[in-house]
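As C-alpha cells, one chain now follows by itself in the form predicted alone.
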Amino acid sequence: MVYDVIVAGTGPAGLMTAERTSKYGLKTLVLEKRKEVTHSLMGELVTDKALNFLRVKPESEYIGNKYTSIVGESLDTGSHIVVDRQHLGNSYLLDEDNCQELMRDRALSDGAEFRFESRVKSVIKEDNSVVGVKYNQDDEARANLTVGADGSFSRVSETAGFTHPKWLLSYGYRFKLTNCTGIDPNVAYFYVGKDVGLGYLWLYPRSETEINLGIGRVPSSKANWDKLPPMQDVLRKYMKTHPETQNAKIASVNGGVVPCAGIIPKFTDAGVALCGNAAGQVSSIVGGGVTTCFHAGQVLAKHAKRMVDSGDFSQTSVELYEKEYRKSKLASNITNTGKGMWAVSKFAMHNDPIAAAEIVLGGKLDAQILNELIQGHAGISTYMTLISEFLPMVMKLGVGYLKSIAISGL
C-alpha cells in the first residue's frame, strides 16, 4: 500500500500534521518510536494563539492552568522581576497528555493509522526522490510525501541529506511533582543561577499541590558544561531547599532536546518535508515551540493536500510549503531569536552569563520593556530608554559580547 503521507514522530508538529492531513482525507500513516503518544515530551506554557491552532477553549479539560503573572528570579541572590497579566496577556499551561490524545484521536477518527514502537531508520530514495521509510529491522512503508517530524536528531533529515550548519541544542528534564504545599497556582516561575548554567529552571503550577519542575540548558562549550552539576541533581537540590517541594513526590520524569539556532537552511526536497524540531521551527527565547510547531503542521498539511490533488511531489512542489512558512511572522520570530541565541552562546563562552542575568534582574529594567524585548516587539522608544536609563548595564553586557566576538569570531 502506498500512503499519501507518512509522518515520522508524534510531537506537536507531527500530531498536528497528521490531524490535518487526515481531516483533508489523505491516507496518513504515523510512525512513533515510543510505546504511547503521551510518551513524547511536548511544551506546555502557551498563549491564546496555541489554543486557536489546537481549537480548544481556555476552560476545557485540555488546559491545566492559567497564570496571572510570571516571575523571573535568581536562585543565588533572590533578585527578581515580575511580568503581570497587563504585559503578559493570557498565559496557559496545557494538559500535555490530554492534548496529545486529542490530536491522535482526531486523526484516528478521520482514518489515520498509527504504529507505535516503530523507529524510523532511514528514508527510501528512488530516482532522487524520497518514496517512504525503513523502520525497525526490516519493515518498510511507502508514501508520496514523507514528513520528518522526528525531533532534533531526525533520521528522516539525516538520511534525506539535509544539513544543519548551525545546530545549537538545549537539553532538558522535567519532573511532574505531587504532594506540594504552599503553592500559588496563579504564578509561573523562571529561575537562573550558577548551577543552572546557560538556560533556566522553570516551575509551572498545575494546582495548589502539583507542579511541573524542569530545567533546560545550552552547552556554550564542553569546558563550561563539564563544570556544571547534572541537571536532575539541580532539580532535586531545588526540591530539597524549598519548603513547597521538600515533601513532594516525583510522579514522572521526562526529557527532551530542543534546537535553538533557528530554522535550518533547507527543509524540503522531492517527496520529503521536515516539520517541528527537525526543521528548527522552535523559538528559543521561550524555551520551546508548541505554537510554532502547530503552525508548521497546519501549513504543511495544506500543501500536502495540494500535492495529492495535483499528483506533484517534485522538489519545486514540496518547496512551496517551505516558502509559505518562511514568509510567516512566526518564522521571522524564530529566525531572530535563533540569531540572539547564537549571540548569547558566544557571550557565554568567554563571559559569565549568570552575572549578566543578575544585572538585568537587579537593575531597574521594568516588566514592559523586558516583555517587549522577549517578544520581539521593541520599538525605537524602547531602545532609546535602554540607552539613556540603562547605559551602564548595556555597556557592561556589550563589552563582554564584543570580547567574545573578538576571540571566537562570528
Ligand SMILES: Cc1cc2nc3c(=O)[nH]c(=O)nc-3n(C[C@H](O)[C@H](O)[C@H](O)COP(=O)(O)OP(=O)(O)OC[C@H]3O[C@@H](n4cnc5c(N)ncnc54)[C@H](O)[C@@H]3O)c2cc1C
Contents of the next structure:
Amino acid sequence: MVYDVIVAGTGPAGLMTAERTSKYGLKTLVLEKRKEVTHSLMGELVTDKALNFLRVKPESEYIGNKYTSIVGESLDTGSHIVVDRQHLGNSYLLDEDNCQELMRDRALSDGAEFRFESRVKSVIKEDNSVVGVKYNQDDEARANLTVGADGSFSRVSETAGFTHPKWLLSYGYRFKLTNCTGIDPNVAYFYVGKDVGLGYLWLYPRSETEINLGIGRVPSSKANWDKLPPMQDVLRKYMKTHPETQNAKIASVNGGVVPCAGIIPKFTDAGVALCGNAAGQVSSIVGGGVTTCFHAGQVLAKHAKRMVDSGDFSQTSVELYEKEYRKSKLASNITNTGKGMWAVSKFAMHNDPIAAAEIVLGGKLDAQILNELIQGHAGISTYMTLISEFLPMVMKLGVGYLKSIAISGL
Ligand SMILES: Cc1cc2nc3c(=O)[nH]c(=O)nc-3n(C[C@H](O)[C@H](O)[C@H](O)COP(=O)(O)OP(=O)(O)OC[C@H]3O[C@@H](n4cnc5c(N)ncnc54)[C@H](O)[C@@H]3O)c2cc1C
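Form predicted alone done, so how does the form predicted in complex with the named molecule look?
Zooming out: every chain and molecule, the one shown earlier first.
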C-alpha cells in the first residue's frame, strides 16, 4: 500500500501534522519509535497561540495550570523582575499527556494508522525522490510524501541529505516533583545563575504541592561547558536549598535537546519535508517549540492536501510549504531570535553572560521591552531605547561578538 503521507515521530510537530492530514482525508501512517504517545516531554509552558492551534479552551483538561505572573530571578544575588500578564499575555502549563492523546485520537478517528515501536532508519530514494522509509529491521513503508518530525537528531533529515550547519543545541532536563510545600500555583519562575550557564532554570507549579523543575542550557564552548556542574546536580541543589522543595519527591525525569540556532537552510525536497525540531522551527532564545511545531504542522498538512489533489510531489511542489512557512511571522521571529542566540553564544565564549542577565534583572530593562526582544518583534523605538540606556552594555556585547567572530573565523 502506498500512503499519501508518512509521518515519522509523535512529538507536537508529528501529531499536529497527522491530525490535520487525516482531517483532510489523506491516508496517513505515523511511525514512532516509542511504545506510546504519552509520558514524554512535549513542552509545557505556552501562550494562547498554542491553545488556538490546538483548538482547546483554557478551562479544560488539556491545561494543567494558568499563571498570573512570571518572575525572573538570579540564583546568585536574588535580584528579580516580575512580569505580569498585561505584558506577557496568558501563560499556561499544558497537560502534556492529555494533549498528546487528544491529537492522536483526532487523527485515529479520521483514519490515521499508528505504528509504535517503529524506529525509522532511513528514507527510501528512487529517481532522486523520497518514496518512503525503512524502519526497524527490514520493514518498509511507502508514501508520496514523507514527513520528518523525528526531532533534533532526525533520521529522515540525515538520510534525505539535509544539512544542519551551525546548529546550536540546547540541552534540557525536567523533574516532575510532588510533595512540595508553600508553592504559589499562580506564579512561574525563571532563574539565571553561574551554575545554570547559558540558559535558565525554571519552576512551573502544577498545584500547591506539585511543580515542574527544569533546566536548559546551551554549551557556548566545550571549555565553558566542562566548568559547569551537571544539569541534574543543579536541579538537586535547587531542591536542597529551597524550603518548598526540600522534602519533594521526584516523580519523573525527562530530558531532551532543542535546536536554538534558527530554521535550517533547506527542509524540503522531492517527496520529503521536515517539521518541528528537525527543521529548527523553535523559538531560539527561550527554546520554545510547542507553538511553532503546531503552526508548522498545520502549514505542512495544508500543502500535503494540495500535493495529493494535484498529484505533484516534486521538489518545486513540496518547496511551496517551505516558502509559505518562511514568510510567516512565527518563522521570522525564529530567524531573528536565532541570530540573537548566535550573538549571545559567541559573546559568552569570551565574556560573562550572567553580567548581562544581572543588568536585565536589576530592573533596568522593563518587562515590555524584554518581552518584545524575546518574541523577536521589537520595533525601532525599542532598539533606540536600548541603545541610549544600555550603550555600555551594547558596546561590550558588540566587542565580545566581534572578538569571538575573529577568533572562531566565522
Ligand atoms: C527540557 C525541555 C523543556 C521544554 N519546555 C518547553 C516549553 O515549556 N514550551 C515550549 O514551547 N517548548 C518547550 N520545549 C521544546 C519542545 O519540547 C520541543 O521544541 C518540541 O517537543 C519539538 O517537537 P517535535 O515534534 O519537533 O520533536 P520531539 O518532541 O522531539 O518529537 C520527536 C518524536 O520523534 C520520535 N522519534 C525520534 N527518532 C525517531 C525515529 N528514528 N523513528 C521514529 N520515531 C522517532 C521521538 O520518540 C519523538 O516522539 C522544551 C524542551 C525540553 C528539552
